[in-house]
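As a starting point, one isolated chain is supplied in structure tokens, in the form predicted on its own.
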Amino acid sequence: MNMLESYSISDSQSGESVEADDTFFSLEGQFKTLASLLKGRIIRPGHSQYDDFRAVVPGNYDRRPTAVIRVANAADIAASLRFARDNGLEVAVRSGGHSGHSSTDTGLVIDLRDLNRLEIDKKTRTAWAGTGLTAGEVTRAVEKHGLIVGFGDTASVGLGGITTGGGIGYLVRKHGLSIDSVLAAEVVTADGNILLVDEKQHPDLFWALRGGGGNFGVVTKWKFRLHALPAFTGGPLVLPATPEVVSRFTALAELAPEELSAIASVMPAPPAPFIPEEFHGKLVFFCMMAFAGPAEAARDALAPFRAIATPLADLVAPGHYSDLYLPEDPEQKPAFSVCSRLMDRLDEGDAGKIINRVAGSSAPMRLGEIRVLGGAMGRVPSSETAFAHRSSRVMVSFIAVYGDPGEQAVHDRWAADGIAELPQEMDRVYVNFLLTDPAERIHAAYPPQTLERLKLVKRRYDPENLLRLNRNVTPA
């Protein structure tokens, strides 16, 4: 049902009521008829759902949208693109909502989350998945059947985010990223076209949107290539935090068997029943593993592990891939702060750094997290995507999470200091982690010939940069 909330205009301290322009009415006159043309739904200020709608993950961002518009179908789409680029309103593409790129406080938030339709087909080993998903709706349904796709490591990031700038996860060192499962994808471009696109239907549009985010369509829909995994182990090991442990366990991790993938962080030890209460609140090493194969095969990969240093604790075990990611409370909504680089190494002496500046943060949770690649996702060539980061060995990244948003720009400079400190080969950053960076670092994430390709796919699928709140790619 269309739903468009009646309300009164009046003046916000006193209630009376104000005498508003032509335009105004002229723009809600508009707004019903859109209303009209949907399946879908359009929520604007003073409807009951409107603050639940407007609502980001992350609680830098209060913004408060002209409209959201809850989207049923592309052809949704298509009309809400055409409606801003006629009434010059800004657009947000809101799949997950992990982005602060995902709302606006002057335009439209195009809100993806009712796509959510997923279609398995067993006997292809492929799946058609709507981009209003979640990487947890996903995987769940999907691993009932053996099978798998790689994501990144939180259940709630949407579909559309994570695999337009490409998609690191537990399972990158064998299959991958996220977009090199990618065979097919529907998507609206900004002129309201909808298109199928592969390697053989508008190759270059396919190739911009794995690892281009979210600049040169809205994309509906992604066909995805499932792989076989008939078995898993994984879950923390928790080790002590020294420059030794961290340095060994990074080395270790390139020597591993591809099946294994890990995402590891220098932290303060949280509360957990499993970890003793001695080192509650004290850094630790927490490393999450991630074995896809059989269970006498994981415990070889793993014993190198776990011979390290004694862990502090260990509940890495045979069991469903999904139960790697943590539970998380959508009550809360805690500011974040991002800074990360793409590396060819690191040694003990980074891992010291890495720990001091983890140990200096104010931040009530901090983190120096390592992801260790290669494998599959190095395997492809750095043409073949627009993530062309393919050779490094290495993410690191600093996050500090924190409640008071007003503190973001003490936690941004801590988190951007700690990764000028590590080694500057040149500067590569993973798109979907330029999170709170200067918009200027979009050049970080591509090298100039991907930038150069990038631009002329925008300006053939988004001449006047309609789609421009992301990590920008202007056209050229």
Ligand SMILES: Cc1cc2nc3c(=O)[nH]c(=O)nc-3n(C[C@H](O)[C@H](O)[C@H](O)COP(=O)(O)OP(=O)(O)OC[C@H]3O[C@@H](n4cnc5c(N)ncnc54)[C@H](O)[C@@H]3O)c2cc1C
Given for the second form:
Amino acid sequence: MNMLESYSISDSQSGESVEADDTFFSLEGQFKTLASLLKGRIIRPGHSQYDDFRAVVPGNYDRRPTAVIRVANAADIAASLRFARDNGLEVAVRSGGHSGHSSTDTGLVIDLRDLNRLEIDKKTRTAWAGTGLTAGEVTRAVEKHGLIVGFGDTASVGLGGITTGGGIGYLVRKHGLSIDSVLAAEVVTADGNILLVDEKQHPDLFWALRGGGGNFGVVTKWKFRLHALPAFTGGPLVLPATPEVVSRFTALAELAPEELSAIASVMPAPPAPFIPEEFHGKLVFFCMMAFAGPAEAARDALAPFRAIATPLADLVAPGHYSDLYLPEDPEQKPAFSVCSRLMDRLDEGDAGKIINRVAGSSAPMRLGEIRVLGGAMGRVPSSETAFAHRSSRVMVSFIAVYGDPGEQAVHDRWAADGIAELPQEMDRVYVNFLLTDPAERIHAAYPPQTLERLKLVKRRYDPENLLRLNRNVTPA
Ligand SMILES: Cc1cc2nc3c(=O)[nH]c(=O)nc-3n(C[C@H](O)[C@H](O)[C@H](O)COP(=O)(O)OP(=O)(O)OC[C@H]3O[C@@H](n4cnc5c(N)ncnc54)[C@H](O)[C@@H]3O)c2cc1C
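Could you give the coordinates for the form predicted together with this ligand, as opposed to the form predicted on its own above?
All chains and molecules follow, beginning with the one already shown.
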């Protein structure tokens, strides 16, 4: 039996480059030379697909890169990085496009979306996954084999961004962060070297790639350990949004078996048919529950949550893990404001502040999101990966979603003020939730000794800080 399955989840658009507009005359010759070296394509302003390819997911950013390079392999990335350096161009690296860092107004976008190969080895329970793939694509492919690797709550987030930052999702308590399942990576460094990195080969780089963000090279593919998932129960449990309910839920989620992870948000109830109409638009506690194990054990683990208060809706049931991904409309490009903090506890007073803050937002959609951590994530020593805030128990995020990017300052303020109201023992944040924060908040993403170590790795692999469009770690 062939244990190695290959998939190519392709996007086979085949537009040719068209003539450059005026802004390109100065570099036209160089671009022609670059095109002759590439297996992939160069898309420049004026090309019929330019607007599609330059777009990123958050509507906050409308940037016009000098060129988007749809790379076909690691050699294309190496050539593109050299080209950028030789011509003094800024470099943005795009995987799923869920951050504002993957576009630029003055340089190149290295677009990884054609690196979409997934090789699943059922015998060794491992997979090599290209960084052009999304979380949803990998989840759906591996779960067909009763296997899983955890990413986040959104299918369209790219494997490049989520994994370099850490990856906090519905399996965080059972299997840890996404990086805790990474066994190896292929990476192109800023000087154009193509390296295979793991615990033995370039261990410093392997350490930094797991949580240090996109600072240290361009990952072309990850090797993941896959976990058995013979049975799964999940879905939304909607409870009344009161301080008692929110704090009780959080306490129970900490005590629950590790099979159970949850992402729970105080938010206006969507006008969904499963929620009684009188609650539509009113604040509710919308809890996405995930239990990675048999249905009976799931029922037992969920019983205390169902008993907190009479649920307004309860759709938690056995099914596929990928059913947890909510539908997305790629045509919709809302703007986001996010501010987040990793915390040690969340009491009833804090829960009340979260509810009041969400009630006070003018954004069409606003959330006070709570993720209870611990379990497998907390057992990995904090020096083992660049994601070092391992002992954090809870992550709280204020998220505003709105149509007009011109409102960003108002909603950024709202989110930041909400976080400032919560306990301040120490400002700790998950690097991938630094979306609209000021650049200096990178200091909250890493303990001082971790940041120092990252800076040394940066100096070794990208001393000129070519890869700086990210949550930037500057070279030591
Ligand atoms: C709607 C939404 C939901 C989210 N939910 C979750 C969640 O549940 N859990 C969670 O952990 N995070 C979540 N995030 C945060 C998300 O993980 C980050 O925004 C992440 O950076 C997005 O990755 P991307 O590849 O889609 O984005 P991109 O914008 O393409 O990339 C993000 C950053 O990563 C760098 N990068 C991308 N690919 C590579 C690569 N191959 N090699 C090196 N660097 C690279 C880029 O340069 C950029 O700095 C969410 C974000 C959004 C917008």
